[in-house]
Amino acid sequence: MQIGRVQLLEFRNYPTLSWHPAPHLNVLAGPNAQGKTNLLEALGFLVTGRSFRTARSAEIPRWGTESTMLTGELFQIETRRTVRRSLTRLEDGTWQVSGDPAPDWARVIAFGWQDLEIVNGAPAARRNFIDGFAARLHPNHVPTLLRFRQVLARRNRLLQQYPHDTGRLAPWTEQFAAVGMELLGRRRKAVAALQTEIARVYGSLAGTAAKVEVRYVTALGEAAEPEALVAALERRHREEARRGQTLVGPHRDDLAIEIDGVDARAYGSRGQQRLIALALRLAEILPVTEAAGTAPVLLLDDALSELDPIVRAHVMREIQAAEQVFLTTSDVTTANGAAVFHVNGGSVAPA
């Protein structure tokens, strides 16, 4: 897949913008500040119809206006789809997405500063990666997510109001089993998924043999069905009874990251848990292109940032191997054989 011509009217610090990127690797140089990541993020916005960077809409349309649009094309093969997409705000003050739905085909990977959450932030941080990756493998992931939080806020809600009441609760417990078995089957899938690329991607961008292990981490252990699940609530009721809220489920959850059997996050280094974080968006190109029969684009921001020079010479390789790649820095010397963009004011054109 790739994105071709690019249009941006009020989206950030882009008042307008007509831009034509290339097929393959493009590197946004300029200072900071200046709208590289906006532009980054625009791109994914494009495609997803939702920001990386933040789930406030009310932050991606230029400050002091009312409303902000897209409109881009698409390319897979001999496949070429326009996408509009534009975010208003209604007379109560929210903000509406609307526009084109991007093709089944369109995916995007993202990665920047905040993923270094995944790696030494909280577990939440950790299934929400999870959860984004398996939703680029499957596509009903994300109703499955949603239907789960709507069971398990209506659970707890019961375990606060009723807390002695089983009777009323059982309907909910067998329900947040079902949908909460079947999430967590997907994210064991994807975390498979991983494994099998993260060592391979992580050795190449390191330069070394490290042996790098990703384990989806549950209270379940290997169980697959329902009834484990229900099992497992009731034996906590006791404990949910007094507390309020379900205490188990994969709202509950964790991603284990392992170097060479020690914990990332624990005893990693800064720059080996940047790598980390890197080579876990990487090594999510290959399953998503198996998945959706097209390589996906790649939005990198800062990804070379406080690697050393052997470091982001590996990581250069590795990405030019992909099939279109965005990348920021302010080191355009690493940018040998790409389509390098100078970035400034909200402006964009060639190096």
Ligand SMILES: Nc1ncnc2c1ncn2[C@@H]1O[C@H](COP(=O)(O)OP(=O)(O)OP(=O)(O)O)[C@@H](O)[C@H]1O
Given for the second form:
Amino acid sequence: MQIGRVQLLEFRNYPTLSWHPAPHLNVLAGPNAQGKTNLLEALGFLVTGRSFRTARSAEIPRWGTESTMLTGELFQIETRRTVRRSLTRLEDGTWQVSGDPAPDWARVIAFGWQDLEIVNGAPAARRNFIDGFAARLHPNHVPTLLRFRQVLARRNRLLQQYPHDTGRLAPWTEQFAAVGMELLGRRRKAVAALQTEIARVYGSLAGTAAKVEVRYVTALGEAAEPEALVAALERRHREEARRGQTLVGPHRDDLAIEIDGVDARAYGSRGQQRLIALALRLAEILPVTEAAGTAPVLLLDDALSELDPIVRAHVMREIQAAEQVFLTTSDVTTANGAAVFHVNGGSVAPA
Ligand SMILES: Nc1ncnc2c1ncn2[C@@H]1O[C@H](COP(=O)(O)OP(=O)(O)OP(=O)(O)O)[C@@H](O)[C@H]1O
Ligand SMILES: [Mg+2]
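Taking the form predicted on its own as the starting point, write out the structure of the form predicted in complex with the ligand.
Once more the chain from above appears, this time first in line as the rest of the complex follows.
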């Protein structure tokens, strides 16, 4: 898919912007604090209705304004859709996103400095990564995840209020196990879809024979039936009752990321960890393309920084193969076939 003309009104540091990106590689160059990341965020918001950068809607409208509007054209082979979104402050002070639902083939994959957390952060960052990817493969992953969180919160409350009332807990354990296994199944499929691609992409970016492997880690082993989760919870019931917490389930799982068999957190330099994080995002492309029926748009924020010139060249080669790419950089990079735009104080101009 591709994003055609876009128009922004009061989005972050853009009072107004009307911009026509190129169909393939767009390099957004400019000094710090000019609006490069903001522009990527706007493109992501246009396509998905949310920010990849913040969950706090109040940050998005330009300071001092109470609403933001985004309009853009999305293309896919023969289909063309105009998408409009607005973010408005309501009387009670909350913010409302409204507009057209995105077409069901529209996907973006965003990479930013915060993705380093996937490699060196806490397990929650890796669970979020898998869930984000799984949601691009199956849009109904998000409702499943929300339902899972509700059931988990409810079950934890019961464990705190009535730790010894197993009769009261039982139906919630059943529900937890059913939705938990659904979530687990999708995550396992997502990780399986990444496995081949991550090995190929990391090798191609790093230019070495080092092998990156990902593996889903769960206390449930290979089990796929809800009964296995119910049994695991029953085995830990005493400890659950004492701690007032659900101790087994997808909320405790992790993703092992290994490079030549060594945990990536322990391995190598920050540059290498960044490269693994970038490779994980690029490894999403093929499975997401297959699931959506069209290639996703890539939003790559500062993807070249901290990488040496040879690795940068490999990254450029890899992304040339993608469909539409937006790449920000603070130093102008020349890339064959790239459209370079200068971003300066909330305006965008061809270089
Ligand atoms: N809601 C907002 N209204 C107005 N300005 C904002 C808003 N949110 C952020 N900004 C400003 O937008 C500017 C540009 O931010 P952005 O993160 O896009 O910079 P950048 O070009 O990506 O810089 P860097 O190279 O440092 O990453 C910042 O100076 C920031 O203070
Ligand atoms: Mg930035």
